[in-house]
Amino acid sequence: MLLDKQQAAGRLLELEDALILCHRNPDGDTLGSGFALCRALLALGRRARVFCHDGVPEKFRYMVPEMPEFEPKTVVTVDIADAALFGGRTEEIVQKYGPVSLAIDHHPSHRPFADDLYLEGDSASCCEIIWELMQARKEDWKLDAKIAGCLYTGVATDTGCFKFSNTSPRTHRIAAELIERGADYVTINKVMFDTKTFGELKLEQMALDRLWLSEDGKIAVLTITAEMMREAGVDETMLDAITSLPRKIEGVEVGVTIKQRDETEYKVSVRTGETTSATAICARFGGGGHARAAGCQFEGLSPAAIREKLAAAAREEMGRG
C-alpha cells in the first residue's frame, strides 16, 4: 500500500523491535536515514538495529550507536529503490524475518517490494523524508544532536554538499534546522568532501590515466578494476567521490563510472547534465535512480563492452534532449 505522509509518520512511531536495512555499497543517505531512525527509536526505549550487506565504511562509523541484539518483529528499508540492491546477506535476513513491512524511499524509479511504501520522488534525499516524517509528529520524538548529524550527513552527501540540481529551498531549510539541532556540519563536511586517503588519490590518478572520452567530448567514462583497487589499497566503500569526476570535465554531458565488484560483475554510476536523463540511460539496463544521477549493473561483459553499450545509450538519450 502507498502511504500518505500522516500514515507513514504514524507507522514510524509504531515500530517495535525494528530491523532497518540499508542498500549494498552504502552511501551517506542510506546510512544516515537508517542510523537516525535507529537512534530515534532507541531514545524512545525501543529496540532497533541497522544492517547493511557491505557493512559500514569507516568514515561513517561516527553515526553508529550501541545496538541491542533481538529477534526483529518488523523489517524496514531506507533509501532502497529495488530489492536487487539488498545484497546476498540482506536477502537471507529478509527471508528469515521478512517480508519487508515498510519501505521509505525517494527514488522515482522505485520498484515496490514492501507491504507498505512511503515515496517522495522529488526529495533530494531519504534523510529529508525521515526528518519531515518525524516533524509531522515532533512532540513524540526525542531528537538530539547525534540524530541531527546522521540526517545532515544524508542531506549533504546526496546533494553533493548542496551543489546538485536536486537541492531545493526545502533542502536548505532542513539543513539549517539540523544545524540548529546540533549537527556538527563542519566536521561532517570535512570528512565527506575535503578528506581523501593517499590510496584514493592514487586510484583517481590511475582512473584518469585510462579515461575514455567520446570524439565530441560529451561522454566521459572512467573504469575502476579490482586490480586497480588492490594496487591503490582501497575498496569499493571508498569510491563515492570518484563518480563525480567524469562530469567535472568541461563539455561533458554524460559522465560514467564503471566499477568492478567481483570477477564478472560491474556497477555503473551515471551522472548527467540538465538536458539528459541519467535514469533513462540506466533503465535500458534494468537500473534506475534520479534524473541526474542513476545506476545499473552488468554481469559477464568486459568493461569495454559495457562502455560501448552505455555510450550508445547516452548518445540516444542526448538526442532526445
Second form
Protein chains: 2
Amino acid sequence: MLLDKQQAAGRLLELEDALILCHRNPDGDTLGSGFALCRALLALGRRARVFCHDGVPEKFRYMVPEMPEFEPKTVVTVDIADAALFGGRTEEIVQKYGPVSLAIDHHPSHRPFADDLYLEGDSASCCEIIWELMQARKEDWKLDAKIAGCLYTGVATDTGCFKFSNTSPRTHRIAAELIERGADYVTINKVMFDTKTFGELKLEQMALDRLWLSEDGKIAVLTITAEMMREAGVDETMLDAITSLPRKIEGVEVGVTIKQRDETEYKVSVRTGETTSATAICARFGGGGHARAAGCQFEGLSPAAIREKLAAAAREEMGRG
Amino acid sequence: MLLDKQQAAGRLLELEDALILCHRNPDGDTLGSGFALCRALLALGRRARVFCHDGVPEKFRYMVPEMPEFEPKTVVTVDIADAALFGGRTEEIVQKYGPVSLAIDHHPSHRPFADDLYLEGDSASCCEIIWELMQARKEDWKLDAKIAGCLYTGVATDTGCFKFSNTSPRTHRIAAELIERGADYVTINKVMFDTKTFGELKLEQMALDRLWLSEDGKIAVLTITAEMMREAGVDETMLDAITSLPRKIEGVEVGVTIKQRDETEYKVSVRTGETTSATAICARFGGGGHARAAGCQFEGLSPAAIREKLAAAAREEMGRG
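Complement to the form predicted alone: the form predicted in complex with another copy of the chain:
All chains and molecules follow, beginning with the one already shown.
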C-alpha cells in the first residue's frame, strides 16, 4: 500500500535486521540513502546492511560503515524506481529474503514492486525524503556527521549541486541543516564535482574530438567506446561528469552520451533543457528517469545506429516540455 | 567609521541619487550586489546607477535595469576590497563625485577607502550581506524576482555553486529564500556554470595540452596566452570556468592559471585546497582575495618566469593552511 509520511517515518524506526537495497549502476543518491539509513539503524543498536548489485564505487566508499552479517528479517529499497533496476544479484537476494516490504523512492515513474511504498515524486532526491522522514521522528534517531554526510551526498549529486530545476527551497534548507550536523560538504563536493583524473581528462579530450552535433546545433551526442575507456584507463563508474558535457555546449537543448558497457550493450544518458522531456525521449526505448535527466539501454546496435535513433527521438520531443 | 548591521541597513535605505561602483574585472558578486541594490532603490522611486570600469560582460546583462542619468549625490561601493580595484575610469568618477561615502564588502583583506564601511569578513559573498541588510528592514523594501536573481547570482558564483568552504548554512537558507522570491536559478546556474562555447572548449583543450604539473603532482599551472585566446575566439570575460580547472585534477593542492592581459601584463588566479592559503601565495606578489581563491598580477615577466615564482611560493605556503 501507499504510505503517508507519518506511517513511513514510523516504519523506518521499526526496522529490525534490515537489508537495504540500492539500484544497479549506483549513484550518490541511492548509496547516500542506503548508508544513511543503515548508519542510523546501527546507531540505535539495530542490525542493518546495504547491498548493491554492482558494489560501491571507490569514490563513495567513505559512506560505508562496519556492517554486521545476519539473516535479514526485512528487505527495504531506496531510490529504486523499478524492479528492473535491481540487477541479477539483487534479484537473487529478493528471491531469498524478499518480498521487498518497504520501498522509499522519489521517481515519478516508479513502478510498484514492494508491499508498501512511500513515494515523493516531487522530491529532488531520495536522501531528501530520508532526511524528512527522520526529522518527522527526530527525537527517536541519533543522527551524526557521517549520516549527514551520506544524506548530503545524495542531496547534492541528484541536483547537480543545486543547479537542476528539481532543486527546491526545501533542498537548500535541508543542505543547511546537514552542514550544521557536520556533513563534510567541502570534501564531498570536491570528490563528486571537482575531481578529474588524468584519465578522465584524456577521455574527455578524445570524446570531444569525436563530438557529433546536429546541423541546428541543438542536439549533441558524445560516444564513449570501451576502447576509448581502456586507452584512457577509465572505468564506467568515472563517467558521471562526462555525461553532463554535451548539454553544456552553448545552444545545445538535448545532450546525449552513449557509453559502451560490453561487446553488444550500450548505456545511454540523456540530459535536456527546460523545454524537452528526457523521460519522454528515453521512454521510447524502454528507459526512464527524470524530466531533465534520463537513461536507456541498447543491445546489439552500433553507436552510429543508436545515435540516429536518439537524434530522431530528440527532434520529435524537442519543445514538448 | 565601521558600521554595525543596523546602521548599514539604515544607510542603504537613506541612499538618494546613488552611484554604485563595482570592482574591475567584474564578477557575479560585485555585479549582483550592485544591480540588486540599484533595482531595489529604483523600486522605491529613487534614482540609482551602477558603474564598472570594465563594463558588464554579456553573460551578466540580464541583471541590468533601465538606469536614469543624474548627478550623483552619494557614491557607494559593493564587493570592492581595495581602491586599487577601481580601475582608471572609476578613479575619475570617485575624484569627480567622491569621496566614497559607503563601502559594503566581505573581503577579510579589505583596505578601508570609504568614509563608512560595513564589512562581514566571514560572509561567503557580498550579495549575502546585501540580502541580510535588506531583510533587517524588509518592511521598507520592495524586493522582486529580478532583485532575487541578482542576489542569487552572487551567492552562487562566489561559492562555486555552494561547493566552496565559504558556503555556510546561512548561504543555503538565503538561496532558499531567493528561490522563493522567484530567482530564476535554473537559467542563472546554466549560464554561470554549465555553458561552454566551442571557443571555450577549444581553449580548454589547447591549455590542457600545455598543462604544467609539479613532480609531486600537487601544483598545476595552466597558461592562457593572448594568442591562444585569439585562436579560440575567446575573450577574458569567458575565462572564469577555466580558472578552476587546474585544481580539479586529482591530487592537485594548488591550481594556478596565468592569463595574458596584454603584451606585458599577466593576471594570475590561484585556487587552493583546505591546507594552503591562496591569499598568502598571492600576497607575496601584491595580490589578495580569499583563503581558497585569490589573485595577483605581473608586469613584464614571461609566463615561464611567473610560473616559477608561483610554484616556488606555492611550495613554501603548502600545508600552512
